[in-house]
Structures are given as structure tokens and as C-alpha cells.
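Let's start with one chain on its own, the form predicted on its own, as C-alpha cells.
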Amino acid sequence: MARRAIICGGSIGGLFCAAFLRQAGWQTIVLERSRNELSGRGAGIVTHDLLVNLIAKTGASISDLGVQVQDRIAFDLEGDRVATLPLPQIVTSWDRVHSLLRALVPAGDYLLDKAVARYIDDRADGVTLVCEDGSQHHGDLLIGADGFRSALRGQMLPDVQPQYSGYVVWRCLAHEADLPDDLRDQVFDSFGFFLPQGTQILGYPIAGPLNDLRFGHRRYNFVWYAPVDGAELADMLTDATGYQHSITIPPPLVRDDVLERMQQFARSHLAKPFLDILARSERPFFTPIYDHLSPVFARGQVALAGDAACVARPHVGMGVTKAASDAEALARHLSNTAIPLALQSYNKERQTASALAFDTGRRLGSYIFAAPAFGQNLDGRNNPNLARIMAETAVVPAVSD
């Protein structure tokens, strides 16, 4: 009889786990806490060759995966180009990758509205997951792919908590058809940067709704890292009713006055092309940047993967690639080895690789706020880390042999 894995989390990381374990001969069931099918609000994903290869390895199609850009371009405050780095890369969307992987899960093996209450790890008889609705699911292995606020990690490693970085990321999307021709020609076909010291912005094209890649139907993904201290963050996480959300706030609940303060800051700090895009975008939203690294990725019959195991700051675009790599390694080690030994090998391989991604994300984040102090070198021309940021944010950190 095939071994059975219970996967908590129906986002991209959980779907990668299901795809690779099924290829290794496992039965899988995916449990997602949301009541509705997931959507990434069109968020962009920067792919690396490793990620593209892993998507293909699941059996999903990589044709029409996203938009091909050829160069990385840095702009100054007025919108003039100050640096160009030839670097072909595919940029895609969360929705596109999720839909490709979601189609690989058979009907009945993906259950919504299944929030985790706790698990019971009986190593002689497998592991049992208890959901908040009272249902129980038993298997040989339990995988926590339930995000950086993982309920499974909370039980396994209660002392491991995400740490706030001191800045947030503002995101929004602008439709290609809403951009004037001169602005579209200036920014749309490249991976763009504005790199003053003390803040950082980047943007790139992604497909339109339903993966529409036709000229004029695509969207521009706007990403802005901005400093926010703890007191200001608490205010930003408070909705119009006075309720302060923990960790993050649903985008529709961000107060209008918070958005207006962001717009005022943008008008004095953003390069003109990005300011023009912001003015034509959908409603922006923000996410505080946290990171964490679990000291172990497996214990007993339970394994952690993706953001549940480690969140690295997003400057390398490693989140999805790291989750896919976790899933592939887990299935590979489990394919021909007893579970305890397989999880030991998985932990050694992926905790080491994730620690490198974690450290790299922190280092790249430090470039944003490096001396001189915030408020200097705001034109985007004189950042001593400009070339380094453009190059290093495109490279997956590799563990040396």
C-alpha cells in the first residue's frame, strides 16, 4: 500500500509537495485553511532557471509561463537610465504558477476550510492531524507547508517566531493599457530599479488577468521597500474600526489615510517613472517584511517546507524557488528511504540551503539602509551598492560542496 502524506497548506509550496510526492509513489491530501480557492492578487514572481526546471519536473507546462525581459535597468530620480545589466529572465505571476500546480491535484485530494488545530505524532503508527472543525486525518507523514505563520511550526517549534525587519513592501499593479506610450516604452520591457539609499523600488511586466500575454493586455508589477518603525507599523496595521491586526492586514482594510501618507512620501522620494506608474495603478497594499529560520526542518513524522520552515527576505525572489526546492528534496529523500532517515537527510540538505538564502536576504536588505544615512544620495546615481544589487538579486545563492 502506498504511503500517505498529509500536506497542510494549499498554496504553491504545498502543491509542489503534493506533485513531487505523488511522482515518488505517495498518496497525498492537501488541506487548506481558506474557505475559498486561493488567489495571489496578481503578485509577481521572478523566476530563476532552477524554478522553471522544477515546475517542468512536476509535469506542469512551462509554455507561456510569463513575460521575458532582457535587461535590468536602473533609473535616477528624473527617470534617466544610469545602469544597464543584460540579463534575460522570465517574470510571471503567483496566480499563473498556482494554477499550473493546482491542476495536478486530483479532485477530492484538495480540501478547503481545514484549519489546523494540532497534531498527534505517534511514531509507531504514523501521525494524526486534528482540524479545528473536529475532523481528523491520519497518515505516515505530516508536512507543514502552511506559511510563515505555520500552525504546525507553532506546535513543533513554539520559540521560532518571525522577526520584523524594519521596513515594509508596498505593491500594486498597473494595467499596460492605462500607461501612456512614452511611459510604457520607458519601463515596460525591462526589469527596472530605482536604488537610492534608504529606500528601494523595482518593477517588471507580468501577464494580464488569466495569463493574458498579449501586447497591451499585460500588467506592470510595482514593488517598493520603504522604512517603517515599530510604532508607525502598529498604526498601519490598525483598521478603520480601531482593531490592530497582528503580523499583516488584509489589503481592503488598509485605511485611506495610511495610503495618503504613502503617496505623499512617494511624491518626494520615487523616481518619476515609478511615480507615474503608481498614479495609474490599482489600489496599493503593503506587507511588513519579516524573516525567520527554523533550526530543524523535521521532527518525528512531521516535516516543514517553504515559508513554514524559513522565510528569507524577498530581495532575491527566492520564496517560490526555495519552496519548490524543499518539496523536490523531501520527495527525493523519501522515495527509497525509511521516513526517519529520509527526514534526517532532508533536514541537513534544506536547512543548510535555507540558512544561506536567509543570510543572503538579510545582507541584500542591509544594502537598502547602508550608510550614508537615509535622506542622502536620493537621486539613485551614487549608491555604491547599485551594481551589486542589480546583479546579486538575480542569482540563487548556492551551497558550496
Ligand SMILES: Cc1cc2nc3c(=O)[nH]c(=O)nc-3n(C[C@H](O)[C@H](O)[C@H](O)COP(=O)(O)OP(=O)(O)OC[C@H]3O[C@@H](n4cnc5c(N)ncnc54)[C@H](O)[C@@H]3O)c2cc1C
Contents of the next structure:
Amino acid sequence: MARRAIICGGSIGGLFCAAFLRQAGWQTIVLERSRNELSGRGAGIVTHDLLVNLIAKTGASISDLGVQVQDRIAFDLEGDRVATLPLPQIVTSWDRVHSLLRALVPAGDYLLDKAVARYIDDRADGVTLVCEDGSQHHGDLLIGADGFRSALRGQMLPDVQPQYSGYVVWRCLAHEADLPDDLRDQVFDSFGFFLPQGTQILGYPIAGPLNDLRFGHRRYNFVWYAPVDGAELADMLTDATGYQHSITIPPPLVRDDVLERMQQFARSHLAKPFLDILARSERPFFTPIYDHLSPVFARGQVALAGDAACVARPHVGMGVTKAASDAEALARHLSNTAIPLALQSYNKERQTASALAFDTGRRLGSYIFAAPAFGQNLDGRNNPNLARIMAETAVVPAVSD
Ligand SMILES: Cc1cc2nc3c(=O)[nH]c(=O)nc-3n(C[C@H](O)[C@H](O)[C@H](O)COP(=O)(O)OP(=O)(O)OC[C@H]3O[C@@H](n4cnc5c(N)ncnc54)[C@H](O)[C@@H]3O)c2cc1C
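Can you return the structure of this protein in the form predicted together with the ligand rather than the form predicted on its own?
Full assembly next; the chain just shown is listed first.
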């Protein structure tokens, strides 16, 4: 009889696990807390060959995956180009990857409105998952793909807590049709950077709604890392009713005066192309940047995958690739050997690889706070780490000496 895996979390990590385990002959059931089908609010995802190959390996189509950029460019404050690095990449969107994987899971095997509360892993014949609605699900293996605030990790490794980085990321998204021709020509074919002291900004084109890749129908997405101390963050996480959200705040609840403060700062500190895009952006929203690395990725008959196991800061552009690699490795080890040994091998392979992404994310993030080479670097022309940031952001980190 087919072995059965229960997957907690129906986002990209959970769906990759379902796809690869089904290929390996497992029965899978995905339990997702959200009441509605998930959507990524247009968030862009930079792809690597590794990710494209893993998507193809699930059986999903990789045609029309996203927008091709040819190179990376850095602007100064006025919008003049100060550096160019040839580096072709396809930039896709969270929604595109999610919908490709979602289509691989039969309807009855993906349950919405199932918030997982805890698990019982003391039975020789499997593991039982208990949902907040009281329902129970039994399987041979449980996978926690329930994101960076994972309930399953909370039970398995209560001491592992996300660490605040000291900065947030503002995300802006503008429709190509809303940009003047000269601005579109300036930004649309490249991955763009602005790297003054005290901040990092990078932007790139992504598909329009419903994966529309046609000229004139695409969107431009930029992310702006901005230092925010603990007191200011607490204020930014407080909504108009005075309620202070923990960790993050739903975008529609970000107060107007918080947005206005950001816009004011942008007017004097943002490179002109990004400022012009901000002026035409949908309502921007921010996410505080956290990271964490679990010391083990499996215990008993429970495995952690994706952001539940490790979040590397997004500079490294590895979240989706990491989740896909976790899922592929898990299914591969489970195909070769019995569950306890397979989970040991999975832990060894993926904890080590994730630690590398985690360290690289921290290093790239630390450049936000690095002093300029000489004088000031408010115009983005004098960043001692410019070449490194341009070359290493959103690139799979390679093991080095
Ligand atoms: C600004 C920013 C930029 C990024 N850029 C990139 C990029 O360029 N490239 C890239 O690869 N990655 C990027 N990422 C990271 C990427 O989005 C994530 O790493 C990736 O989506 C992880 O997927 P996941 O399925 O592990 O976790 P999540 O997407 O967090 O999914 C967890 C799921 O579990 C569900 N869940 C939670 N708790 C429960 C529960 N108790 N019961 C049931 N379900 C539950 C949640 O509803 C959610 O659907 C970026 C992230 C940020 C913040």
C-alpha cells in the first residue's frame, strides 16, 4: 500500500513536497490554514537554473515562466547608470509558481481552512496531526511546510525563533502601461539597483496580472530595504485602531501616516527611476525582515521544509529554490530507504545547504550598514560593496573557501 504523507501548509514549499512525493509513489494530503486560495500580491521571484530545473522535474510546464532580463545595472541618485553586469535571468512571480504547482494536486488532496494545531508522534505506526477544528489526520510521515512561524517547528524546536534583522522591506509594484516610455526603456530590460549607504534597492520586471508577458502589460516590482529600529517598528506595526500587530501587519492596515513618512524620505533619498515608479505604484506595503535556521530539519517522523526549516534573508533570492530543493531531497531520500534513515540523510543534506544560504543572506544584508569607501555615499556612486551586491544578490550561493 502507498505510504501517506500529511503536508502542513499549502504554499510553494508544501506544493513542491506534494509534487515530488506523489512522483515517488506516496499518497499526499495538503492542509492549508487559509480559507481562500493563496495569492502572492504580485511578489516577484528571481529564478535560477536550479529552480527552473526543479519546476520542470515536477512535470509542470516551464514555458512562459516569466520575464527575461539580460543584465544588472546600478543607478545613481539622478538615474545615471554607474555599473553594468551581464547576467541573464528569468524573473517570475510568486503567483505563477504557485499556480503551476497547485494544478498538479488533485482537488480532494488539498484542503483549505485547515489550521494545524499540533501533532502526536509517539506511535510506532505513524504520526497523527490534530487541526484546530478538532479533525485528525494520520500518516506515515508529517511535513511542516507551514512557513517561518511554523506551528510544527514550534512544537519540535520551541527555542528556534525568527530574528529581526533591523530593517524592513518596502515593496512597490507599478503597471508598465502607467509608466512613461522613457522610464520604461530605462528600467524594463534589466535588473536594477540603487546602492547608497544605509539602504539597498533592487527592482525588476515581472508579468502582468494572469501571467501576462506581453509588452505593455507587464509590471515593475522593486524592493527597498530600509533600517527601522525596534521602537519605530512597533509604531509601524500599529494599525489605525491602535492595535499593535506582532511580527508583521496585513498590507491594507498599514497607516496612511506611515506610508506618508516613507514617501517623504523617498523624495530626498531614492534614485530618480525608482522615485518615478513609486509615484505610479499600487499602494506600497512593508514586511519586516526576519531570518532563522533550525539546527535540525527532522525529528521522529516529522520533517520541516521551506521557510519552516530556514528563512534566509531575501537578498539571496533563495526562498523558493530552497523550498523546492528541500522537497526534492526529501522525496529522493525517502525513495531510497526507510523513513528514519531517509530523514537523517535529508537533515544532513538540507540543513547544511540552508546554512550556506542563511549566512549569505546575512552577509548581503550587512552591506546595508557598511560604511562608504570614502566620504559619503548618498548618491549610490561610492559603495565599496557595489560589485559584490550586484553579482551575488539572487544568485545561488556557491561553496567557497
Ligand atoms: C521581500 C521578499 C522577497 C522575496 N524574494 C524572493 C525571491 O526573489 N526569490 C525567492 O525564491 N524567494 C523570495 N522570497 C521568499 C519566498 O517568498 C519564500 O521563501 C517562499 O515562498 C517559502 O515558501 P513556504 O511554502 O516554505 O512558506 P510560506 O510561503 O510562508 O507558506 C506557509 C504556508 O503555511 C500556511 N500555514 C501556516 N501555519 C499553518 C498552520 N498552523 N496550519 C496550516 N497551514 C499553515 C500558511 O498559510 C502558508 O500558506 C522573498 C520573500 C520576501 C519577504
